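Quick heads-up: it's one chain on its own, the form predicted alone, in structure tokens.
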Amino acid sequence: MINQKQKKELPSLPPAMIAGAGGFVGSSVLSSIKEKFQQLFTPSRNELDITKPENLLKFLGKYSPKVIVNFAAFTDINEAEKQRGERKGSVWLINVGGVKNLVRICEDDKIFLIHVSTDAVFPGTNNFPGPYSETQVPPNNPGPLSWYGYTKLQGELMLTNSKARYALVRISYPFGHKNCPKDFVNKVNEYVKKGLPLFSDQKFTPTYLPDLADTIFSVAFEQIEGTFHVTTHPLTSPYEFGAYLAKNLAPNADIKKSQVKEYLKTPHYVPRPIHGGLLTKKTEKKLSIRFHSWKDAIEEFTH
């Protein structure tokens, strides 16, 4: 991770804007990096709607940021699936149309764009298993993906096929925000308390939010272009993660197992990767950052 002495020696960052600063992930990162900017604009959804180009142009014309960090997204996987195939629905308008609008403006005004995406752009199937490196190209096929994952992939393509200067940052199952019910640790803890089963056959690499904050800071400060993955290591499963978490929060809990393979056979299932996970070796080397293991992150977060 970034050395604290190095942080103090770094000058202030250029004027920047965070889209989606009021959301779960955006607010978590904002709380960690806001003191490092002389000018940091964090408009609410009412002040800035990235799906409306005229609104976006007016706001950026007024404040002229040099860096934009985009956390704005429709992230409810189950609700997103209800709009599957709808290109006029809110999921598509935010996850694809909103990115398209940001990209066009960043191209024209030479603004550096940091776009936060997800591991859900990868299928995690037997035919295309993870963990995936930063250079791995997701297959552009909606079949094995959730609608959320597919729209996030189309948003990525808006970015990578553009002439904008950008950084693409992928995350997965974020945790590190103690007061937010959307936090993955809080979700798993609720499952444990209620005696609900956790998938034991699904592989993934959750993201620790302090690691993401360090990454966003580094990329924004030096305006480093490329694709970055921010997750803990090594691969784990929701069951293994939950069992370790319970040692800290509920040592007497009976952790129950289930299988995502069986879930995917049920009616109205939402596609989920089985063999997922993101590799971070190239990101850590490029940014001179070392991410937490998921066990160390749990220990730090729960104490």
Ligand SMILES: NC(=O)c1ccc[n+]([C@@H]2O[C@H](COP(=O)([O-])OP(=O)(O)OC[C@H]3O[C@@H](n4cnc5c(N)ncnc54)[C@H](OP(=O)(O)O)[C@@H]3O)[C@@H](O)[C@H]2O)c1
Second form
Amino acid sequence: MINQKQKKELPSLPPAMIAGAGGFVGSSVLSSIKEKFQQLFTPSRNELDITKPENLLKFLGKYSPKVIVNFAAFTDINEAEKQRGERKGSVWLINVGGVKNLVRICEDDKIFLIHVSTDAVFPGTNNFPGPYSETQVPPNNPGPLSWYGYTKLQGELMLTNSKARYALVRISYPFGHKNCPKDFVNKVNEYVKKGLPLFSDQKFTPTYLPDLADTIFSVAFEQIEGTFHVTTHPLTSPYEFGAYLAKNLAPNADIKKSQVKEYLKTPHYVPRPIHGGLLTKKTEKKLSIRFHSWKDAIEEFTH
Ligand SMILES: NC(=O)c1ccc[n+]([C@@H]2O[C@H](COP(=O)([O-])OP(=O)(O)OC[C@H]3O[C@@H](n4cnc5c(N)ncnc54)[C@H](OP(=O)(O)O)[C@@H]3O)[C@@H](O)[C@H]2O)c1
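The block above covers the form predicted alone; next, return the form predicted together with the named molecule.
So here's everything in the complex, that chain up top.
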């Protein structure tokens, strides 16, 4: 990690492009790091569709970024599931084909690619339980994964099997973006307000978005290659997370528990990890950074 004094002494960041900068995670990271770049291109999907190689070539030919950060993805897990097995569907075309197109151009033009992925590439099953370290390789098997998770895994493989210089950054249940309904804290608040239950048997490690912004900045600044995990610690459950959050926001709330084990027996379930979570030790060491605990992150975000 670069400290403020070093930052001033180092040359400014090379021209960069962010795909998916208008989405939930991309817009949060963009608002934290945009001042640090002298030239930053943030095309909308209309201006730059990653599934269209000719579109990409034209855009990149015009602006010549040296770093690309990719947040663009098909992210609706329930909608994605309706396309299970379809390799011509929009989920595959964006999460696999789009990444393949970006990787090819980055290989050819020696552009450093930072690609954002998810804990959902890991199954979180009894046979292959988390939390997972940066060096753990997800089994290449669609069975226990959601279709979203499986396509994100195939996107990762486009990257890891390439000659591109890349950073693969996995995140999980992000929060820290006020007023965004997709934010995990806002989702949990909605559940609590409506008296809906939260899973108490699901293990996970949510990501605090300011930690992600710091990581993306460091990795882009020094073009550090590798696989990075950005999450809070220690391992928790949605119920435990929600109960702590409610203590701050709705002290008298009656928080109900449910079991992901039971959900996975329902007829139209979408696979999701029970024993999930990401480990961040190698990332924190490599970047000399310390991520928030989820309790500290909740305190910082809600005060
Ligand atoms: N949100 C989560 O819970 C979560 C958890 C783990 C990992 N992630 C990862 O974080 C990244 C960002 O997720 P998010 O939650 O911010 O998703 P999001 O809100 O759905 O944003 C996705 C962005 O990608 C753009 N996009 C979609 N298809 C595109 C295409 N063909 N060409 C160019 N841009 C395209 C969208 O543009 P339009 O809006 O115009 O379609 C949108 O700006 C994804 O890689 C996701 O897998 C998210």
